[in-house]
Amino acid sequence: MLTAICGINWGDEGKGKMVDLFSADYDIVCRYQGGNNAGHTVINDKGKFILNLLPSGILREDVVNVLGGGMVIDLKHLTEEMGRLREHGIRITPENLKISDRAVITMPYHVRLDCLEEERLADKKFGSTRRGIAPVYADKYMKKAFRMGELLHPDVMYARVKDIVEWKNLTIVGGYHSDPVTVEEVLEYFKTYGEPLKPYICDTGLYLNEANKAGKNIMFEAQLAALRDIDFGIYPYTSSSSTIAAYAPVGAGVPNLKLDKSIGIMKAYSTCVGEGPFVAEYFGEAAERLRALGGEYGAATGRPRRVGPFDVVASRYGIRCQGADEVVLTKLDILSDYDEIEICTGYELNGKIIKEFPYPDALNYCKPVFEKVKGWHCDISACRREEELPEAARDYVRLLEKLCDCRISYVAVGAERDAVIKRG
């Protein structure tokens, strides 16, 4: 079984929690794109963990975890993340963590460039996490990046360092008038943070192909979500990688394999971190209330998330982009405080009501169309069966399922691993 777990909206839907839960039925969990610019929060019997680069399956003893070739890896961040998990008793060895030799290395100068560009843009900034993601993906496609496999071939890598540093300084010094990068600091970065990772680096494409032949169940874990995809998202306020499920086999290193299932994750309301159009956004007291109830702050950055009611238009588009066979609805419990719950069922554009997600530029001129439904105003966090939910909560789930035209197979009612209802 080859399954992708992917985000339907703007990210932060709770993918880490669901990967942690579903990974009990999988042998391998593979991250296939992105870097440490987003966080997956997992709460289970071992504690609370925020994972930026490591797959959420790392918290299960018998699961092998793979960082695919479509990822960009900050060596310092990865070694520190591994160290924090080990301090909490999590086993990490070359047997249960494998890093693709084709994954690209995020360098400290990429982080600098990210920050310099955001500062230059000032009030026109993209809302970057300042983790170097856009600059490193740019270098990848300009064929000026270092890859993890080069750590195993240092003579080849070191021969490239001088030329790449010289080229990079044309931008850092000549363009931004900042201090130059030095060959020495690049070599020190590789030595300090690259050397400890060498035992984990391998041909993960070959490993995954052999695992598939052996009948292993493989889960592909996405980072961010459909509306942050470089091609299909709210460009240019997107990530710099492909966040959709169809890219999973490519980013994992097995383009010859085909997914058996795509499971989308979406919240019972809307959240968005960063800049860009967000039609259903709440402001003022309504936003503060929902943000406080949901604890809506970025796992990677701590930034307050923008919030709003469930957006049917955006969710239906995200489900289509992800090719979702079914979806998981998370954080339904957060809405328990409301007597009435709003849903964004359409957008008003130039005096007309539209039901389909438009070209990103048009979103700036869209206004939300809200409808209200009855709330349940009681605690549902202890519910573990659908029939235990109050009728209004069941009606809400059924309505979203109908409006989005996709089966809601699970409903999460809390942050803990077992706070999930499997629907019949």
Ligand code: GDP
Given for the second form:
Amino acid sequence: MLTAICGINWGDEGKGKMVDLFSADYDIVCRYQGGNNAGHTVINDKGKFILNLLPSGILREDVVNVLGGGMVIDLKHLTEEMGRLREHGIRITPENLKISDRAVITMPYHVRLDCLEEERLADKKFGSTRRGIAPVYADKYMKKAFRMGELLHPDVMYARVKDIVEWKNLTIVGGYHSDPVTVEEVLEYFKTYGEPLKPYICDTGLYLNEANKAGKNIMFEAQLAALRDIDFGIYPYTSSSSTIAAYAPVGAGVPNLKLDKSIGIMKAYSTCVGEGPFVAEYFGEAAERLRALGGEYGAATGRPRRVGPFDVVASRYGIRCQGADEVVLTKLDILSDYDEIEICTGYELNGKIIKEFPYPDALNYCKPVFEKVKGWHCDISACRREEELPEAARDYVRLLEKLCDCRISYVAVGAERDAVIKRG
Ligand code: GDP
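Now show me the form predicted in complex with this ligand; what you just gave was the form predicted alone.
What follows is the entire complex, opening with the chain shown before.
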């Protein structure tokens, strides 16, 4: 069984929690894109964990975790993340963590370039997480990046260092007038943070193919979400990688395998970190109230998230892009405080109501159309069966299911692992 767990909205839907829960039925959890630019927060019996690079399956003893070739890996960040988990008693060995030899290495100069560019942009900045993600993906496609597998072939790698450093300095020194990168600091980075990771590096495509043949269940865990996808998202306010479920087999290293299922994670309201058009956005008191109720601050950066009500137009588009067979509706409990709940059911563009998500540039001219439904106004976080939910909450779930035209198979009502309702 090959399943992708992906985000339907702008990210931060609670994918980490759901992967953590679902991983009980999987032998392998594999990240297939992105880097340490987002964070999954997982709360379970072992504690509270923020995972930026490691798959959420790392918190389960018997799950093998894979960092796929579509990823970009900051070696220092990974080393520190592994260290933090080990301090909490989490076992991480080459047996339960495998890093693709095709994955690209995020270098300290990528992080520096990311910061230099955001500073240059000043008030026109993109809201980058400054983790070097755009510069490293750019280098990947320029064929000037280092890959994990090169750590196993140091002669080839070291021969490229001088040329790449020279080339990078054309931009860093020539363009940004910043201090040059040196060959020595690059070699030092590989020695300090690359060498110890060598035992974990392998051909994860081969590993996953063999595991699949042996009948193992494999889950692909996406970072970010449909509206942040480099091709289908709100470009240029997107991430630099493909967050789409269909990319999972490619980014994991198994382009020959087909997904059996795509499960979308969709939030009961909307949040968006950083810049870019966000049609259904709340401002002022309405925003502060929802942000406080949902604790909407970025896991990786601590930045306050922009918030708004559930957006049917964007979510339907997200479901289509992800080819979602079913969705999990998360954070329903956060809406318990409201007497009436707003839903964005359409966008008004040039005097017309549209229901399909437009080309991103048109979003700047769209106005949200809000409709109101009755709230339930009571705590639902202890509910574990659908019948236990108040009628208004059940109606809200049914309404979103109908408006989005996709089955809602689970509803999450709290941050804890078991705070989930499986629908009949
Ligand atoms: P991810 O990147 O998609 O995994 O999302 P984040 O981890 O950034 O944000 C999700 C946050 O919401 C985390 O702190 C989760 O523990 C929490 N969370 C997930 N599902 C629920 C839920 O149903 N209710 C509540 N209250 N919190 C949830």
